[in-house]
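Below you'll find only one chain, the form predicted alone, shown as structure tokens.
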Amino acid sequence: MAATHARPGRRPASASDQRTVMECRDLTVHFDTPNGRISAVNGISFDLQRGECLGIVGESGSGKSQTFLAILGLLASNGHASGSVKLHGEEILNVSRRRLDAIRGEKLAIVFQDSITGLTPHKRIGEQLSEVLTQHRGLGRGAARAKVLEMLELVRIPEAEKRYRMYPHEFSGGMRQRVMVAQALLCQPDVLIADEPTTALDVTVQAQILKLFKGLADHTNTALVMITHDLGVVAGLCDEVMVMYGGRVVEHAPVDELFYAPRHPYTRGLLACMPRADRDSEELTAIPGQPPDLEALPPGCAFAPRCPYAFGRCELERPILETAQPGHLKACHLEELP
């Protein structure tokens, strides 16, 4: 199966498919360093659909964030991206800075993990959010202010009028994250990317933010991407899941199928690491070993050194992403997991 079969259970997308917002094909990202080239993302392909949520999971260094930083044109200066990323049929990978500035915020938006660094500390919240509308939508000051207040209320920030005049440091972590969500949604983007948006928050606030995202996914046509290492977040929010390891996709499936019938040993290992109410905490397991060195990826399966089911072929031949069953892709030489 070719890598372009990126959306499990769906025909290959085209610009004429009105539900398809984004088509990513064979995206590759590398970084040139004094120690050599680091392959961070290797041939990733997927589609995003209106009103649906795609979860991207994997350990740190698996390529989750770099995939979308490349799409947004936010790679470090030593980073390079190749392949194709089309938004409504328009190629946006490696386009001019001017074109990217027009796309970001209006059609593509991102919510980062660290809300305090995502906001300008010396500017009032209202001023920062209003700038989005004046720059991208050409609204006047009064119209922008009214829209911002409406959005602050939508994301359930109390006393919006008062909060409009406050600075970021006067907000709690959860409230700052809500502000970031509001800022990302002001121009009603086609794609909203949430990069570990709840990691730094306590459990109660995490639940509130995830409920907010769930409501947005259910009531708007925005395509939502949730980048996370937390499979609990994925279970409650996502429609489909793409599991990454060593810069590659190792499994892609509808969320229910992935949880109940994983087809890749790495996915099974991640699921085994999750705490569950129906088993003793002593049964909690960990995946042995360490993630691969991206400067020297092995010729075979990158997960083989940590895989309990690896055999000779795994060391020598990299498995391709192919159909395990209709709508379910895996990159593993095993026909079935034991």
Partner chain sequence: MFSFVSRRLAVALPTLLVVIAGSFFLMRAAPGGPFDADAQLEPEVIENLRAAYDLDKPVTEQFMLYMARLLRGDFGPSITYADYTVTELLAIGLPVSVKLGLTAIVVALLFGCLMGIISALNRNRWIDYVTMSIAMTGFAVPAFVVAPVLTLVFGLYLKLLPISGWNDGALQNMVLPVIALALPQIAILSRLTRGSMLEVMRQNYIRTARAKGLPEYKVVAGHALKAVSLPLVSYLGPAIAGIMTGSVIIEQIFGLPGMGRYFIQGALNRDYPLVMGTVIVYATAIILLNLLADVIYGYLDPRVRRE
Second form
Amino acid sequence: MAATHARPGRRPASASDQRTVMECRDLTVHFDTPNGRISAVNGISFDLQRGECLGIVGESGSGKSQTFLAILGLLASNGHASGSVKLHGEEILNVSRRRLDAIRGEKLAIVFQDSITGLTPHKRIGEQLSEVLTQHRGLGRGAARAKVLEMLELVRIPEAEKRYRMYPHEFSGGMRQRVMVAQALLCQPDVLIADEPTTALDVTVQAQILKLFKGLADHTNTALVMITHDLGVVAGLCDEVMVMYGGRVVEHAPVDELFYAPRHPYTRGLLACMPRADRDSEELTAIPGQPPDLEALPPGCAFAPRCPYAFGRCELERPILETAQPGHLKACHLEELP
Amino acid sequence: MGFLTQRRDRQLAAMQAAGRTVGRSLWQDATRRFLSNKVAVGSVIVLLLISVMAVFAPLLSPHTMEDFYWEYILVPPTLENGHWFGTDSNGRDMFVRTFYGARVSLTIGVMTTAVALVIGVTWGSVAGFFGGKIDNFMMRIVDVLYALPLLFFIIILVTVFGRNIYLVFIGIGAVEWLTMSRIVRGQTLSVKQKEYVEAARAIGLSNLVIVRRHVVPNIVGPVIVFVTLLIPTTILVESYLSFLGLGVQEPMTSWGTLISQGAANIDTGPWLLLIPGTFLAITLFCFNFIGDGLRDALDPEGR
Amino acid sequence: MFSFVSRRLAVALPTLLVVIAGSFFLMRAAPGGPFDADAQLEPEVIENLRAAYDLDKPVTEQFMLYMARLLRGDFGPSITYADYTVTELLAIGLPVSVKLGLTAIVVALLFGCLMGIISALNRNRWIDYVTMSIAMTGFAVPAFVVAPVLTLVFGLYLKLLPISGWNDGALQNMVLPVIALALPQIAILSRLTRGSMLEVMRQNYIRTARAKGLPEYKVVAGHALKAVSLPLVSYLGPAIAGIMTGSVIIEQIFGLPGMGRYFIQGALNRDYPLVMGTVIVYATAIILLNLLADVIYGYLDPRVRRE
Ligand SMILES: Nc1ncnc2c1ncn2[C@@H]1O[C@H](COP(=O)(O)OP(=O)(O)O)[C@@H](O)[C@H]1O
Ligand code: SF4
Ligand SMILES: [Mg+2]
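Target state, the form predicted together with its partner chain; input state, the form predicted alone:
Let us now look at the entire complex, which starts with that chain.
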């Protein structure tokens, strides 16, 4: 199935392609700081299909969050985005606030990592959720409330009636994250972005929340973007995976191919870091070295200082993202991994 | 008390911010950052100038504190007869009086702050170091005192015990230590819980050594910032008391006393108020800028 | 909420007691007494006077007597204003001070918050710099410098406003004292508001609110304002205390017949009952208003309420 998907760089998706929800082309994000310009995201392209789940994987600081914050028009005031992002063929990058307000929460929704600070502390959960419906659907209080309660039950929040009147601090971390998911789903968005939704939770709760997303991905037409630094999250959930490093995509492949035949040394490194049943946790490795300095990216491959296979060309010439085999993109000078 | 409480929030925030910084080399960084802050450095220079003038100005002028010029009453500032800041309603030279007042006001500011510093640091560090019931009790006392209209106590103190400059020191100092004790306690508590202090305990270092090596260096930063913000507060309280006629008494004078006399002559000699008022304001400005500069230098991320 | 308030009241009453005892014994600890200045009085007369005010008894007994009277709501007779009881003097002074203080607080809150919000929304633009410079000036120029300058400019030069007197709280008599009293608070409040606003707008939940598609005015009004007001409410206590102490000096400068004047007169003349009366009223006001601030805080922040 994955092989039939439109691939960035291989063929530009046509507007008539009904399955394509979002096309992102050459998205670039930089921040102006007192110490100079930071290139957080450099020329990222991808497509999202209806009902598809795309995983975005990379170490912290690799530009995962900023990519999607840029798409949502939520960059910090010193951030600037360029390129093109189309939602159902309509350009949505750098459009007016009014237009953004109509799209956000309605067609594009996001679940942030930190549910503790992500919900307004002095507002009841019920109000926070129902205002989404009031805003986008013009529902009255009663109707909004009914819909919210329905959604709270859908994400398995017990005693929804009671919870409706409670404040965020009265919820556990897992429950708050469910609330965030419910809030994002209220308008049945075309694209749901989940930015490390389980990172702040403990392992059992993580599994429950992931199950929730799994159910979503399987039973709705919403395209899901799962941002994570943990390849394990991606395994059971996503159709495709995009691996990011230093603000660039280094590998983009269907999930099975990525796991069984990675084509980029960084991906292989990430896979080696995954805890596995057949391996002692002591053998767990982390990729040695530091993530690149975004203020001064090297002219060659950003991964070169940490790459076990780096050779002469790597430090001079930046590898471009190219097709390794149909449906599988990589940015590495090596034809095959040794 | 308004003047005492007005700045508390800001001061507390400043303290907590500055408190996050520890370490030797950070002091060098902090110095460098402070020196690159033009407003703060400018303020230091202005304050130094005022202090130098407070010491030497009476020598520069042909007049003295004791001279009464009956033929020159309420002369506006002029370059002619050496009355650069004019004269007051008794024919006394305002240039000399203004800088003499600076001497008294600055001294009171520093001395009362020292009193507050000693009480506050002792109280706060004892509470923080011993913790538990002792801490609870000591801080409860601070809470109660916080809620009291303490400036009214100072007024009662100086009116019934006589208007004595030492009473002013002690009175203001005894009131202003509260915030200091809270800051020091907070710092002490947090340092105490740090691993390296536990480690020091584990290898059997005595309390005194731990305090000297670990607690004191951590407290110094916030305390310095607080002191630069406390000095203007105490100068302000002294001026307030002197304005009411309860602080510094003739023949001594302070900025508050001068401002009070200026206010009484506002229609005939506005300069009597404007000149000491301006010096007071500049001094308060400078201390605040220095305090802000120190806070920023000690806590660069807090910005 | 009820237990929250009653717990605060339980602390407030002992605090008030400390104030009363503290000022009572402080005044009597000093050598001398209220009639020292009247050198021309015969010693017997002074003895009689002292007896009339219970001053001949041991200090602890005086305190008991005073407390017993106080519990009946009687502040005793004034010594300086011989024809008045302290209660009567307070009845004259309190309305003046309350009107002045409340007006100043309201003006300070209004302008302080407005300036702070405007500054924060226009961060690092010229309007921000102008407002914050004004705030800084209000911070460093004390009320007792501002007040005479105001009388000089508006009263003596421009002849727009009266420079002293109360005139039953007529508007033109209120303007200058209120400005002088509110100015330092405006300075602090505007800085506080600006800082708080900037801090809150950085929070993650603001980003969430925007991500939901709310227009900016709904983000600010619905998700930011309550949190922005929290530090302002915490500052309310100190602000009130500041206005009160400020009013002592402002009443003096503008010759207003408020509590502050009676307090200073009482202290200068060692009019024990009068000083006690004014201090008790000031302390009660401060304690109650702080309590009110706590309640408002609890109302705004659900996390505090539940504790
Ligand atoms: N407001 C900002 N100013 C400067 N740099 C920023 C800003 N926001 C994010 N960045 C930088 O952008 C980079 C990418 O961040 P992000 O996309 O959040 O990483 P992650 O992959 O962990 O989600 C980070 O290295 C961060 O330093
Ligand atoms: S291009 Fe070179 S350095 Fe970069 S990942 Fe490939 S082999 Fe390693
Ligand atoms: Mg992130």
